[in-house]
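Read the single chain below, which is given as structure tokens and is the form predicted on its own.
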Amino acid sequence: MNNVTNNKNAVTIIGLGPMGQAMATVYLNEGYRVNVWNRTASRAERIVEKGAIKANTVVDALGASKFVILSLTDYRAMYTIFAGAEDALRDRLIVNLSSDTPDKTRESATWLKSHGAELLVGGIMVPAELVGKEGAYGFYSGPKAAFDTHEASLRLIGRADYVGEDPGLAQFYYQAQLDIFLTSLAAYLHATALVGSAGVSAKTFLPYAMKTFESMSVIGALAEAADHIDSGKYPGDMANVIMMGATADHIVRASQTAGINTVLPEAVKTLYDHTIAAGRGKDGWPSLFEAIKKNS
């Protein structure tokens, strides 16, 4: 790959969404030569104005710089763009924030090392407006020297939190990430429809579904929960089983009463319902964490 840039400071994008874009506008406001390539050819246009320069094929893409950033929908679409660019993977690190599996994280971690390139495995954890911002951060996993080799460029994104080796860990932590803010907005709409079935709008109801979100005993109790789980111990003289399953079934019912779906409640009622059975009604809340732990 003779055409590479011997630029440090020079990174290829390949996926131009708006994260894609986002990036790119990123490293172009920090100098860096950006070197860009869209399945789509147009949407490289806006910031190729910026000063972004696009290849015309995958191959000169990969051979612009061997820092190489996907940003694609799945893995599967990485081996979609690189099917017949094999040969030009060699020597490049590439940095794949695609979301996925771990199990598929590990599976091209093989396939791009049989080629000649290293994965590092990444997932922000912000939207495309905040990345390169304050507070904008993402976990990486993968080779460490790759990682420590092109960290203070993955910084210029966001924090980058480095979480091992084992190229599924960081999508272990971005898809658990995911899972508390997915059935968090869920909890909201669902708590916002119910107290609507009695006339509140949306609007009214916020400033109390913020309150709880804030809540500092919300923070307390996921802390408290984190030491029981690593402990095994669940102690119950404060919000045990028995007693929390009781509201989860109050829920239930309002819900049912409402009119309105009753997925949600009735999972969460589930976990309670499954822990009792076990014989943990008098253990503290947290021990429901056996009962995911297990798929039973």
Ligand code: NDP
The other form holds:
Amino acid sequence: MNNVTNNKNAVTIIGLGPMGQAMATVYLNEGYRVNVWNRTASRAERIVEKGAIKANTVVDALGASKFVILSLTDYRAMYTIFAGAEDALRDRLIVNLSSDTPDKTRESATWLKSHGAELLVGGIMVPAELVGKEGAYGFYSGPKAAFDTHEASLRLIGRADYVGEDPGLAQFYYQAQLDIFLTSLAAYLHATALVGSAGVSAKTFLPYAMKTFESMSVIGALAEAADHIDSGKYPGDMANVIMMGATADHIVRASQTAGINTVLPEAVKTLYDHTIAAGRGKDGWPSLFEAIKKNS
Ligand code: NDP
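Cool, the form predicted on its own is there; where's the form predicted together with this ligand?
Expanding to the full complex; the earlier chain stays at the top.
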């Protein structure tokens, strides 16, 4: 497989977990020549049956296309995979769609550059079953020219939002979104356990939990909070930190009495406590930001 394909309709995908498989399927359906490699070779079987070309080695995979997508558990996996294949990285665009910290992402941009490759960092914001479908989108950062060249291809897996040259930026956006997602999921589970301690089933509580998630976006609370955070002014005329902090305390105590895990509500209460101690009790809840942000 040494005939390098410069053709824009060729892609190499390394990493065939659910995301890699989903992306490979999208590109096959779009008529791309899709080259694949995966550590566990058997995982390539399904996609090869659909028409993908299996590379026997990483060097072959890199040789098959200049446009290379990585979909791995983390960036460490990339170093493991490319060890010994560094020469084959020259002139390649590596689009790494794996999760990791912004720092690790920046380091790997430098490492890839030292081997003649460019790194475009991406974070896809939908689960595998939605890749390439309505509503799918991802964040990208790194060299703008490389993004522009491959934007049309990237858009096939979802809307492609370019957020800047710093390779860490896409990872910041990605982790920030997952921060909301994971914390919200944990909050839902905690709330379900709290009400469940009184014998209420998850199914019975579900419509109320959904209503809360819905109303958080509908009432414009976040839009208002963003304005307050950017201005550093936190009017608390409608609902202040002392009132909400009292509720945070009630949730901790109700959880203790219910005998359920209290780690999550205690963390929230701590932020209210800090904000009140800092003299912001009469401010609005977005003022907790002052206790969370850098150098707070
Ligand atoms: P999986 O964990 O299922 O697959 C990860 C891939 O990484 C596999 O191909 C695996 O190889 C490979 N891998 C892991 N460690 C190593 C290593 N040390 N050496 C070589 N290969 C390695 O991940 P997903 O497909 O679910 O996710 C891929 C990325 O996409 C992740 O970063 C994830 O955060 C992100 N993501 C996932 C979503 C999802 O719904 N699944 C949604 C949005 C983003 P092997 O098959 O041999 O184990």
